[in-house]
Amino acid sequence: MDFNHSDDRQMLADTLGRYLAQKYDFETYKRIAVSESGFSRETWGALAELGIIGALFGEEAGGFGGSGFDISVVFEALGRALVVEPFLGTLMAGRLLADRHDLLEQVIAGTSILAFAHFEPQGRYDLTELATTAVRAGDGWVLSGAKAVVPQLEAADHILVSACTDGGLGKSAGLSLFLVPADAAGVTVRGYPMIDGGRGGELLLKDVTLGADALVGPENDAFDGIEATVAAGIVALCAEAVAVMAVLRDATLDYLRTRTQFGVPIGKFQALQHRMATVALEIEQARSAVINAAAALDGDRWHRERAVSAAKFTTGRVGTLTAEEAIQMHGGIGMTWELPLSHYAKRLTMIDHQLGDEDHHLERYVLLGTEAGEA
């Protein structure tokens, strides 16, 4: 397999990297991350003009990318700069709205923002554990329920919501998707700051009345699409995590070269050299797992799901190791607000818990292997 980027993909990476280096430095991140909105509409519009949002979607949806490697390139660059703009929700909701060309055109242009609301307070990471319901009412639908920890929910103009439509809760065969305007009657959003910057929100739906066109895709048949879009979200998060780990590694190496003790740089101490060598090797292992997941994203379901769970487990484990070693080698300064290190470490912590943590994906990987053996 050739791991080199195509010319177009390399140009995308270079363009995004240059923009973020010039316009999204650490001080800019801190200002945006704690702002009232939790993201910058100006930055969002500028990135849309550069074609970054379009790179997340295929030509059939009005974009020019959409593959696992396109997603990885974008989110690696976003991870290096700690970008808090609503890319994850846009990616996941947009992939499920591929046939809504008018809306996706606005999304790719940066004039409309999407959120994907699937997970619920009682469900942990199980994709089928839903209590939100959608009941037919004439030609339309009435939605009721609650969704938890939706990134950048307050920023969304449209929210893609999953609900049970067959009368039975938690049935993968009875899940449907609905496009809900953020300002619809009965929609309540409770926003809050996230530990890694930006904002999240809880979504409450109380007798939200929607028209027939709110249903996205076939009724009672949304599970496969939800699982596939969550896989794309995991590839994005894992690529972001590898970039964050690389920043922590490089910052720690620089510190070891400049911090002196007993008259010599502490990087001369063999014990610290061994620890950093372990970190570097583990990061490359995580990078390989992400490449494998990106390559499998558009393949068959079993290989895709095994690959993304392996990548999520690996980046969770290696991310914890990298963050702990970076902070320990920096000492107390490593946890201060002024040093970028602590912000990158918090981002790794959040990534580990998004779309399934390390323990969940290890268990899932084993179960998928058992299913294949039984088949």
Given for the second form:
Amino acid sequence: MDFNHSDDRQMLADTLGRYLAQKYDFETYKRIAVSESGFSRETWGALAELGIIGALFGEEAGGFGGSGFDISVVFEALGRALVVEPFLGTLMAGRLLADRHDLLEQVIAGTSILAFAHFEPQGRYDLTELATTAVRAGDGWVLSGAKAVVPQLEAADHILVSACTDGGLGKSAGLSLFLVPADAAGVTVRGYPMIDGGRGGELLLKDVTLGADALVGPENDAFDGIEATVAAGIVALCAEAVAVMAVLRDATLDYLRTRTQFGVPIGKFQALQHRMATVALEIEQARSAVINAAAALDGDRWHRERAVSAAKFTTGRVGTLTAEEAIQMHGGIGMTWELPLSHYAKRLTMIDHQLGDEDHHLERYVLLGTEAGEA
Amino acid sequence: MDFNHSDDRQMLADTLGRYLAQKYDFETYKRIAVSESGFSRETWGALAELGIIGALFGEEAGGFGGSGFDISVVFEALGRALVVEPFLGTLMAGRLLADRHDLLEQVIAGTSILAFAHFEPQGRYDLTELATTAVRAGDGWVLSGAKAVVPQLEAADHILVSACTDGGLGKSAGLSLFLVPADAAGVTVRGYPMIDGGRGGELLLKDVTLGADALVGPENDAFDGIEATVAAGIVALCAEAVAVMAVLRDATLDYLRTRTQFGVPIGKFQALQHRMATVALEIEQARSAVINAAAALDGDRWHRERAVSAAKFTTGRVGTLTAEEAIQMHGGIGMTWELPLSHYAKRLTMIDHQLGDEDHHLERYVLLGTEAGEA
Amino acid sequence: MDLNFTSEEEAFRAEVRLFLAEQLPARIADKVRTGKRLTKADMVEWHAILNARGWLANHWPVEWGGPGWSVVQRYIFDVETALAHAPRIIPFGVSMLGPVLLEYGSDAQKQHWLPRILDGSDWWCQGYSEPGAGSDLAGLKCAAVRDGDDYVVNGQKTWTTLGQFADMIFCLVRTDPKAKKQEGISFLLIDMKSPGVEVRPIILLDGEHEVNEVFFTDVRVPAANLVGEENKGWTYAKYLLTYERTNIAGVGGSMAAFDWLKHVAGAQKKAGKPLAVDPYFAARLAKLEIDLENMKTTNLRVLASVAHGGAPGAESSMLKIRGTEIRQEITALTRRALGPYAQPFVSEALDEGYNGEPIGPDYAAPVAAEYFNNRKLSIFGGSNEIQREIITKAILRL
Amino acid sequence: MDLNFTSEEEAFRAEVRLFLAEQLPARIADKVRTGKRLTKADMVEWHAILNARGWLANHWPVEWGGPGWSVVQRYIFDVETALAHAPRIIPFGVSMLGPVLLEYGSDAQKQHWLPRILDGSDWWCQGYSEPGAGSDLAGLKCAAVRDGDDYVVNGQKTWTTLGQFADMIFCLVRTDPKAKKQEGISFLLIDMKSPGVEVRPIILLDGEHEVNEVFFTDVRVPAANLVGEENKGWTYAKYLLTYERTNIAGVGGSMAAFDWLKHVAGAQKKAGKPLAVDPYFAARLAKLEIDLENMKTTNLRVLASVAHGGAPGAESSMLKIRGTEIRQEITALTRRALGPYAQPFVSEALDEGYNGEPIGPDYAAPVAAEYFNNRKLSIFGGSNEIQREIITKAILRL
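Now that we've seen the form predicted on its own, could you pull up the form predicted together with its partner chain?
Now the full complex is given, and it begins with the chain already shown.
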């Protein structure tokens, strides 16, 4: 039992943290987050050079990391700095592209960016509510459909798209994955700003014609891979969420120590003290949930999915508490654009809207509990 | 719009309150609550003489009350004194016996006591999970089955029993009601103490042979009456609950004002102040819920059932909060048998186990929302 | 006990509804219903419509232009206008300054300012909070020094809602720096066009410009603009803060917002079925609806007590807390209902005349921003912590 | 990062399980599992079994009879014994007095008292709280005055758990009434059979006799029974309160209780199906299970930090709060699961040998009483409010 990171991983985290502290301060964030592109290609390249993208992938994929703890260390550091760059899509798509060495090499080098376009407009957080289809045409495929709220879709050079090849709405069988160049004919990307900074996009596929090599992984049998890569995405988001919580907690504690009202620092008011004790306690619980999920990411499916749903539920619940208490205790100033706090609160709240919210994962945890496999 | 009681009703409440303050103090309660009979027939007679039982029934039934607010006024006063006497069963059974004038006259006079035996061991809080059967035999009926946790069953002279006459488990059609003398052959009453004082009992019916006149109300069509009388029972329990909450709140506030630790009354600690503000606020919400339910009791079925489920949900939720906070803020002393507080907390907690708990009524409220009839 | 309104009150409700059907511009109601931005012109237009009917200052005495309504009529009006998606009445002139002038103003002040509130000549804003004086309002520092027939004002106010539109500001200023903090405060009316007044926007977390900082540098204010006595301003400030709080629970607004939430939850799909029937979401909706029903009755109980001559007092602190909790939970659930589509935020989509294709469902655009914006409800206007302090002292007596 | 136990630790777990399978009397485990009352004889029997194996005082140094376990081994032992439904080790001698004597006692005291704790010669109880000194422990009044070779003790202690069985009590007493409240306290060992000691039962809300008041009237205590220095008792008391809190979360006990809850929820029926699959109840169970899983890891994190030389410190206050919240929620849900059958309470049914027919399901008898009894978890042993104060000071630094 050891809750310390290995030396290599700790060094990576320190390097990344130092870089972001110097080069990705709050002013930089604000500039990038509302910019036209919604991310900085320069920053992306610099982070690639530091090895951050490589840390997200295993050696078989040309990286030097890829475990649950590698992912959580990186996303914690990214979360602390509110980094909006396209790490999540690159992580999720990249994990499914382990056998595309050439592409992954570019990805790890930062010269090619990936998006993972799976969820659909009517599907909410459901992994199987897919209406996008891919039909064989000669040697190749023709894709049609729509994908919803893909993070940093406009940034992507290649989009990994899921489609029904032999199944129907709501079924996990019959799904396949396709690698779609962002500039393929029939691909429309409709980008927009996100409320927590950065950009997202709707993907429209209209008779997009692809070659045979566009198929990624086993035909009709992509679901297990999709579920597993979403699990990795959840570990990433949960780690990011816990880092954001810690920033909010520390900023609120600082404010409580320095803001005076009625002649004393407001941190002397016991009602606020006890509420902050609850917030601090819950954040430690959330941190434990993320550790559990990261540890389970490389294990068997049932334990992995239970642990990631438990973690996403926990960070959703604790995230709302933390964001709302941080704003409330700051009072009016906590509502302002000027203060970093409000941006952390927005990010934390929006994490609950990615890859399934608190309710979704509680229900999923319950359903997994009734499945065979309980230890 | 008027939130004051009529003069008559207020006078009744005052009379009852005065009587109980004088004759049903905490020592009396403790004596009666753990006594062999689990209630006091003497008290019962005295309260009948004051007209309290008559206040529970309408004029058509020989009483002079019977509205939702009559019931709530009486049960609030009973709740304040932790009265364990068999009012609930008498209320619920009596409302279904409006055409049995002779019997009701005795009931109102306090010389006959009723129990309402409806719920069954496997049925939890479900109104239709009934396995008890009544079969025609000549002119009369033969009843067999078991009824669960009937309050003050041993005290009853007559037991109103529901049974399937033409239906099955889980159906509301085909139910009928029968008036069973407590001393009928084949009737077994297994009494026991309740954790919140007073007694309850399991009713076993083994080939209980009854005459034709045992049938109460329409054959096969008793469900609507059962649901309506349970609604009245819920209004009664909710009014009792709010009265108990108010006692707990006031006792806790008194304690906070007088108990000193660290050199000050503990009521000066802001964390406790703000929690008590929440408790006080929630109790007012619960009181409003009871007013809504009492007002709806005599209205159409859909609004009535929504309002009583809303009230039972609310008093369940707020009851747990109030009982747990009252004990917690008292500390060790709040855990002792010696203090009235712990008995009020137990009663409040157990009200949630009568006629459907918080979860049951939330689910029911949701189901009613999907039914036709929404205004 | 009677929870029903009288037939006269029901007739009044019908009258209000008829008025709204005829007079509330559909264009404006649509903007309110769908969460679009209101312009100053929209708000001015609605005030003028109400004023034409004599319903703008509905809690003022008849002799000053009020309609002579009971508290119950005012409640009915508040609820019905909210349910019809009318804009709220901007409170600074009508509901805040008006009552103070009526109670403490000179005849000349009343005759000058009150009609101008009604006819829209002056858009008022509020100068109470300062950067160092939030919950501790009496700790304010903005100073006014008597100089001949003027006061000279120096200092800063903040959180001045819609101050960017204002012609006038009523301010709490410190006129005796040596007195105890509540005792050196005066209540002053300041022309926003005076030299030395500067308004700077504060952008909130949703990107909106709704509140402002107001800076005063050697601003000369005629002494005639002092309300009541010098150094007695705290009394007037407290009067303003406790006056007319029968609508503090915001029942009508929450009812309208809850209806909207049900609409959204009915339209959103989960596994092909309406989200509203999903057990988890349905339970959240039901809890909220029950809370709202309970609060409606609590509100009526307070109202009835006022109608029977009682004072609203600290009960309104309970209504403020629960009312804002409910409203915040409504916006939180609406956000939750949207799922992934809570994330996109196209600010221009909230402007009238925007005709871009919506991102996701057409009701999605304002939802997350409204959730974040509504965090203010438990902060501004006396934070919920301050309300708990009031309950502690006045109701719990701890 | 490695959440797994080492193979040595897993081997140790197997050893503990084997021991429990062979040595824990089924009769006693059944009583614990089904919520029956344990007698003094049951507890003494289990202590003796543990002591025979050398595992009773498992955190004592080897030279005084400890097994030399790591914190991880102690954790494994705590969890496994709880899962096997072993009675808890009565802490007063082994876990409370023992460490104080080891740290502050004289050699003579150690040699006299420690072996008697192990072999059961003395049943110890705790004399800390007084009626006026609960959370404010240092406000205690019970006085000891030196008189020749004795102290003469007068005063009262309360909440003395299992004091009715005790041979000895360790007490905080005031030896200098003039000093500041923390500075006039001493730590004294008192024979319960001394003239002037009277034990009176306190009956708790579930009707159980578990705690007591202890009165001292001119009780003579040999000065040799003073631990450490006179007037330094507060230091020893604090040491005792913070020592060995790695099991403060009660993970093993909550795991066992949660398993039992799942058993009950699986057996109870709602509309013909197990209550455990009802969406509302399943959600409550799932939330609780997730909280428990999270707390297990938080507990291991604290443990690992202790194993690496860190001090448990204020983190144990978080574990105390969350641990008791979880345990209380488990008993609340078990009560809720029973539905109407939570109400009957036949106290005799909790005694060994009772063979009346159960009321309702056979697991129902103790459930509601346990719920009420477990309210104590957040009160005794440093209330959760006191734990929040500790967090405020030591972790939040407010």
